[in-house]
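The chain that follows stands alone, in the form predicted on its own, written as structure tokens.
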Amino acid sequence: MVPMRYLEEMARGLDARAALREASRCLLCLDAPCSKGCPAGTDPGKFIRSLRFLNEEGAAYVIRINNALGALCARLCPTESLCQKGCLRAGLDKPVDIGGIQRYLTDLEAENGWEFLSPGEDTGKKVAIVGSGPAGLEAAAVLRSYGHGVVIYEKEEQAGGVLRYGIPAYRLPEEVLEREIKRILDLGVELRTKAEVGRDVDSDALKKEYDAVLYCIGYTKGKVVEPFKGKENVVSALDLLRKIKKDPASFKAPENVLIVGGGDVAMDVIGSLKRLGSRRLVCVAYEELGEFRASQKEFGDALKEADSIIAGYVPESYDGKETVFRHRFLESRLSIKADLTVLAVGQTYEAEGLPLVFEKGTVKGTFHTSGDPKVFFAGDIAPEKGKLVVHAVKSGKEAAMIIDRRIGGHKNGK
């Protein structure tokens, strides 16, 4: 049986009164710096203004037409470092809770059954999307709004990518994810699961069948660094989180766990294992506290769950279940023995059999376009800055617009 603490959403949303109160705190800035701070262009300034004047449906419309994954971003975005960072209200007291308002409105959208997305007039063009993570899903919604046919190829059993297999249930409830994916599929997007391009599906065949192929494969493989390569009782954080999400009921949490890393993925491991029954969780990171890559919110939540978070140490040796670390700057060593060691030290791609050329971890190309006129890319593998879900949404939107211009359609005068 899965502990309810793992399944229940950690943070409670705003009710109607609280959401309206937050909206009333908005200074209605003419240039809306909050909107400029949203990578996905969700336009907080506009939807907050609509809510403030009691137009809830109009506010939800603004979110959805700009971001097909608006309900997910409302829960997952580190708003303190994006839209809320530009909020001028912070000069008076504190920023407007933009993420809370967005969550309230998208939840209200679901409760009322509002549907704002619709497919465009059919263009006769077809696009294949490889990967159904946030970049692929957003691109599918945009391409359908232009009237292009879309088929998504997904190697896993279900759509969602990192949203499905990487983000813990207490941060992103299953029903919210299912609702967002269904909304996009209902636009007429075809989904083919258990179809890995490069192995089950030939990439050259896709180019012949479709007018364009968009690769959104994501960073799905966890990195393993020395001295842990080939060792027992060591697992990548991505593999662990995927195993938990696929079957949390049968997952047996180890008693004592060492987590190596200081980003959001490491924090997700801490929260997941604590909720599933691990007794002792120690996190050791290369970064010093001021350098941690985790968002403020995720780091704050992990501080409540972890038994120890130790900063500034580099793994030096590993033997059986014991890791020895040395400090980056001080003459200091640290030895920790644990039942399981989880590596959250970065991710990379798996692209065997794909027509992509990589350089320094991203695809070699210019703004989502490769050297092949039919091949495009978006998401983690794109060289543009940022690897958050909201950055993937931005990347998917951009790639879809470029593809539309390349293949033609009613948006281009037809």
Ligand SMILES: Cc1cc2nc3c(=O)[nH]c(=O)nc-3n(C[C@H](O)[C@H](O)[C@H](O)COP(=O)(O)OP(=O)(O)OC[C@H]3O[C@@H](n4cnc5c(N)ncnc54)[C@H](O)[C@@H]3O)c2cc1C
The other form holds:
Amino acid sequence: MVPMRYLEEMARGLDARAALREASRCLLCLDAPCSKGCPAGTDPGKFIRSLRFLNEEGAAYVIRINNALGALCARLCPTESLCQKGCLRAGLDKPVDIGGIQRYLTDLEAENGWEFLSPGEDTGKKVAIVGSGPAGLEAAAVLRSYGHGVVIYEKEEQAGGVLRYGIPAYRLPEEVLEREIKRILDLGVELRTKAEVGRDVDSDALKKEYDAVLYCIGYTKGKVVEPFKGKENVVSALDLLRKIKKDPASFKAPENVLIVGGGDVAMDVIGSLKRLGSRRLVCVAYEELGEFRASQKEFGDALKEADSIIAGYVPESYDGKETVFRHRFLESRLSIKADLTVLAVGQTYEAEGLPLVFEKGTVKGTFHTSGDPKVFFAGDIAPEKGKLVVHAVKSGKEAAMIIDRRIGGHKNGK
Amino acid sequence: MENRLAIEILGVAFPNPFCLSSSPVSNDYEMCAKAYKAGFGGIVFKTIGPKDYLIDEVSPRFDATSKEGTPFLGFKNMEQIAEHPYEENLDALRRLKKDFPDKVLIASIMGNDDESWAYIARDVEEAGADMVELNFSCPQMTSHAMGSDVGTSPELCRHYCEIVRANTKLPIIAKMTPNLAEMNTVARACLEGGADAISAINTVKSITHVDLDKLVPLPIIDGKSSVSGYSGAAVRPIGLRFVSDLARDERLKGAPIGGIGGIETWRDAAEYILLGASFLQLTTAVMEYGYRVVEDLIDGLNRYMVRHGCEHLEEMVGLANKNVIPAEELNRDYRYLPEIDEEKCLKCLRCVVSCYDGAHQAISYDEKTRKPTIDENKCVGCHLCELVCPAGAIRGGKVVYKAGRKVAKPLL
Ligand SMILES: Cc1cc2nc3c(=O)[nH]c(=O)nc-3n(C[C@H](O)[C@H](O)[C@H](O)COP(=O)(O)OP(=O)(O)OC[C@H]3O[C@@H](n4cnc5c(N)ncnc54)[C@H](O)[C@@H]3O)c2cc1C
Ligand SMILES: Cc1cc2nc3c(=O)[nH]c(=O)nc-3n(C[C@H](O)[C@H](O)[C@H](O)COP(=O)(O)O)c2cc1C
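Show the same protein again, this time as the form predicted in complex with the ligand rather than the form predicted on its own.
Below, the chain from earlier opens the complete complex, with every other chain and molecule after it.
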């Protein structure tokens, strides 16, 4: 039995009254700064105003038409550093809970079965998308709205990328993800799973079959660094989270776990293991507290779950059980024994057999175009700044627009 | 703190001016006793009608309007008068007077012919009421010989006042309907007929909402609805206007006025008093928040009086009326230009939006810094910007005299 604490969404959503009250806190700025804070171009100034004037359906439309993954961003965006950062209401008390309102509206959309997205008139063109994370999904939705045929190749059993195999259920319930993916597939997108391009599917063959190929392969491999390389009882955070998400029922949480790293991924490991039954969780990060990369929300939640979070230490040696750390600046050593050591020290790509050239961890090329006129890329692997779901959405949307311009043919796209 | 709120009206001593108005909040002995104990100085008991008049209420019977998360901005009801049997109501009056001899007990009454007005008046006096209030104003009676259909006719009001006058020695209050272009004609007729005081207002005829799927106004009663009375905060400006109109009318000979309509806070109460009310009644605030609202009404008003060195409530009554003048007599020689406090300004630019779309395009802003600036030549000094500013950053600033007009420092 998987504990409900793991499966159930941790944060409670706003109800109709609370959402309206929150919308009423909005100052309705001219030229709303929040609307300039969304990488994906969501316009909170507009959807909050629509809600304020009781046009819930219009408000939900504003979100969805701009972002096919609006219900996910509502939950996963570190809004405090994006839209809400610009909120002028902060000058009076605190920013409007834009994420909360977006979640309310996208939930309402589902509840009412509102359908805002529709495919464009068939252009006869076909695009292959490799990878079904947020970048690939958003690109698929946009390309279908233009009327292009879309086939997604996904190496895993199910679509979603990090959304499916990384982000824990208590932050993103399965049914929400299913809804978002289904809405996109219902536009007429074909999904081929267990189809790894470069292994099961030949990348040259793809190029021949399609008018364009868009690679959105993300960062699927957790980094394993020294002194942990090749040692036992070590796992990357990505592998651990993937294992949990694939089969939480048969996952056995180790008693005592050491987590190395201080970003959102480390926080997700802490939250998952605690909910699944680990007893002692100790997290050691290279960063000093002020430099922690985890979002406020996630760090705050992890503080309640972890038994200790120690900042500013670098791992020096590991013997399969015990890690010795030294402090970055002071004369200080720390040694910790654990049943399992989880490395949340960064992710990287796996692109063997793919026509992509990497440079410093991202694909070489600009505007989502590689040297090859038929090959495009988007998402985490693109060189643009920002490695969040919302950036992947932006990236997927832009790539789709560029591909559309390249292959031409659509009549009713924007 | 000493109590400065005691006031005597028509020989009746009110411990404070706050009364329950006639409605379900004053429905029976227990409710009224609780209200007295909570601090109300007086009670207008739920309107007592003729012995044989059948009250048959609908369900549901209320609706409310709201704005931006504020519930009960206004409140609509479809109730008529007392549901309890006639004798039970008289008995409640008797017990209330006996158990709370120092509080004021007002009986609200409504007849449907000469005979019933007469005997109800006699009976409530006999039961111990200190005053009677004639309900000429309920807008949703099932009989057209009753309620606001009577209250819009000066002749009928005068007539029924005469009948009641002949049957009781108690002071008579006539309760007015606001569903009139002006109230003073009816009020004068009531005084001519023998009434001693006026209370205003009863509820405003309204439709609050329409169910957009069923196409029926709210509340829905078996697929239909009716026009009925609106009360609460939304009607306060209407109540204040009528009270002031009455108080400024010399022909009403200074008859005491009971202020009613949307009173929730001591500030609302103070406004009614300053415009001429010497006692106050409320219902909707009690329905929403309970009898305890009286605590802050009493305490807040008392403190206000202490701050302003006002010893007796009487001194306050009607003080603001000398400053209510006809529009044609207002000083139109100057513009009072608003000023933006930069420290408080949040740069939301709501002022710009409203000035452009609702006023005179006098506020511009810097695209980079978002700082708004008022153009003194274009600004007419309407102060719409001040009203929309969510930060309270806009206030009156300087006075500019219109060309060729009198230059004399105005009172701002
Ligand atoms: C644990 C974790 C938590 C996170 N939490 C948040 C958060 O709260 N908020 C936030 O905004 N961001 C978060 N992020 C970051 C965010 O998830 C990523 O930025 C985003 O998922 C990137 O999207 P993508 O589409 O580029 O790649 P991915 O989501 O990684 O998807 C890539 C997909 O491509 C598939 N694939 C790869 N290679 C092939 C191939 N050769 N053939 C076929 N398919 C292939 C993969 O299986 C995968 O499905 C988190 C990341 C992690 C790891
Ligand atoms: C539910 C309800 C029932 C009422 N019943 C009566 C009544 O029986 N007699 C009467 O004179 N006024 C009645 N009124 C009117 C109130 O006494 C009062 O005049 C009006 O509601 C305005 O005051 P408020 O805004 O404080 O509620 C009723 C009002 C409400 C809301």
